[in-house]
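To begin, one chain is listed below as structure tokens, in the form predicted on its own.
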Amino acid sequence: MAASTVRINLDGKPINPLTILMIGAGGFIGSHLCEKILQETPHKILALDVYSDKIKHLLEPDSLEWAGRIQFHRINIKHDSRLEGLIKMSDLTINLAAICTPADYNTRPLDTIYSNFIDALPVKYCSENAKRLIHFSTCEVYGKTIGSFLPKDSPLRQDPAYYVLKEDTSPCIFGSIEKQRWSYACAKQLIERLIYAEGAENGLEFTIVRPFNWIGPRMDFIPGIDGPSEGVPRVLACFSNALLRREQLKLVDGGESQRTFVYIKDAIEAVLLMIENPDRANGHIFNVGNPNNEVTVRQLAEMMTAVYANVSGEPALEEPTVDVSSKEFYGEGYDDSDKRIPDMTIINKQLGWNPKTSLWDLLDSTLTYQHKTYAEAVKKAISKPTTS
């Protein structure tokens, strides 16, 4: 097993086994990161979350392969006094906890701000106890690009200097205060500033991760199947849900926003490099995305429709998409960023990381999982008679 061999970091030094406290371990990213750490390293995990569904296969008593290397603690970090003690027991804290679904930013702005900034206890405890922190932020901290404010016919809109997002130079541009969609981005930016200040003033060893649309199996939920019926998940699960139900994919404001997508398994490689190379990662903010996988949301819908038809063997609808307004879909106060294209210079220089998986391949892998996991349950849900 790989975990029994001595691991070497990027500087040729042996990697000592760590005890890692992972806050939000039961989520999409946390579940993949737990798998990676248990399967490939000797590190121990203190997995902390209010839910364990996505990691239950790692907690089974017959998981002898990593018996004793993962413990689950059902804790809400806002209300549990055990948090600081667990941070003291660990060498490294990874904070993944967040409300991070766009549908919530408008409808639950207070919860969003409290979750992503006010509930910043992990930062405080890491700083006070001289423990290293890897904190997950978001590409949303960049907001809109400079290019989006130029005239539509300006040639500068095509200049990467006006739309490629760089950790150390790009400004963070948000909409007006009444656009509550930016509650998440503002809270995430402010916690980044708090972490950076803790590093500057109190010596906190930190790494900040800015994910650019990590997608793959176990992302989000399918409404009414493994999540609330009235819930609105992020774009990949939203489109997956429509495909499973043979409904049209809703394109908000025409689906003209541009995004890049990176496969979760590629992204987790980057996080493991951060964990095991603190000398190269500490004090840095890292974009983690795939600029080669750039599409409009409309193009994403078209690709997902084609891939799912191939995976499921069912023909696509004649009219697979429908345009809806952002007000209709998200409610009053929604606003959007135009492009999210990450500059990868810093992570490539510090950690030598580059994403590998094409958008078509990662969609094929993800939709194969979605079909295998949910298709039958969705069919049963659809066939149930509704009570009047």
The other form holds:
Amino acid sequence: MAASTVRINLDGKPINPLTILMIGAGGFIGSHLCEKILQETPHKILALDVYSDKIKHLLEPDSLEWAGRIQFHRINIKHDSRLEGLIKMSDLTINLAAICTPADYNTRPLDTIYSNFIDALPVKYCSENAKRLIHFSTCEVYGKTIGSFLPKDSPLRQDPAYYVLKEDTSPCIFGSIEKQRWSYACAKQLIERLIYAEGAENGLEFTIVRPFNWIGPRMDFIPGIDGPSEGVPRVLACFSNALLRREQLKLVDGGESQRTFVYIKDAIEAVLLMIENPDRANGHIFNVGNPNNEVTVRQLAEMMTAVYANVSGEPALEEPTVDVSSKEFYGEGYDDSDKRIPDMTIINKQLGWNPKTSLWDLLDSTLTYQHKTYAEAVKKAISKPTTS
Ligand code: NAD
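Condition change, the form predicted on its own to the form predicted in complex with nicotinamide-adenine-dinucleotide (NAD):
All chains and molecules follow, beginning with the one already shown.
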């Protein structure tokens, strides 16, 4: 965008150019948010991460139209005194940094808790320096639905009051401590409570985002191609990996969990509205998801199989899926949320935001990207003789 165009917010007021510190800018969401901000706004980004591969295209070469508006800082926020200085230099801090892969929650619970709670130092620094904070939490803070505790044949299970998740009224329901899967959700819940308390007691200007399964290009990695061969990424990349390798898609515990998926590009629009409308976003917690895109994980696998056959021109396997137990796939201590439908009242009222992209369309563009980016590399990797 021409940096000279004056942008107007939802209340008709001009938006002043901001300096935004984005922590975790090199990840999936961060890379899309950087792209959007650079292409459509005059804001400056101090991009902080330990990795920069996913935003390399935005950092080089110097001739890019936004050169000078993005600066990369390779910093681990666990132990780097430069963090506070960067927060002081910025108008707004957006914190995306986290360990947020389900395969880690029960196998690396300490790292998960440290990453999502102890390392969330930006909260303290934003509060002490009177700086605005947008913090990324998760829909996992809701845990299980109330409806999941009703008898299987109870008609109340069909009543939205028992399953739709509302920011200001739904309880957070987790499993027992032995179910270490909840380490992530619980750490995220506690950091939300800390942020809320900083707002209430010390006047911190905050917005909390609860993403409901944002998916799209650049999500996670393909094992053995741009990530560790033994790594287990989130479901979109796991299924993409199987499709690329012509292997069966593994359905954990029958793939019965229900999820709603939102296209990353729709979700990023919501974040930009939060950035540019602080009077409407401060002090709020926002669900960001697409209640119209609900499927079981099994249905997601079937849909991805059909879309990928279209995209790649290769027929699907005769039996595209296989059932595996959660213990076999994730190990001891796994557990799951049954269903996650976001209530959209608050984000609608405050920011007028609605998601647009259907599940089929978002899978089509995402799998087209996966095929273009990885198909050749996967073919080469498969054809290499393995060394013994
Ligand atoms: P991601 O893993 O792709 O990105 C996180 C980034 O944070 C990574 O680039 C990582 O290198 C960086 N990071 C982690 N620890 C760091 C540290 N100590 N110092 C510096 N950088 C560090 O994840 P994402 O999907 O982009 O998610 C971003 C945020 O949104 C996370 O807080 C996550 O919990 C939340 N979230 C995302 C989704 C989703 O659907 N993608 C769902 C729920 C919650």
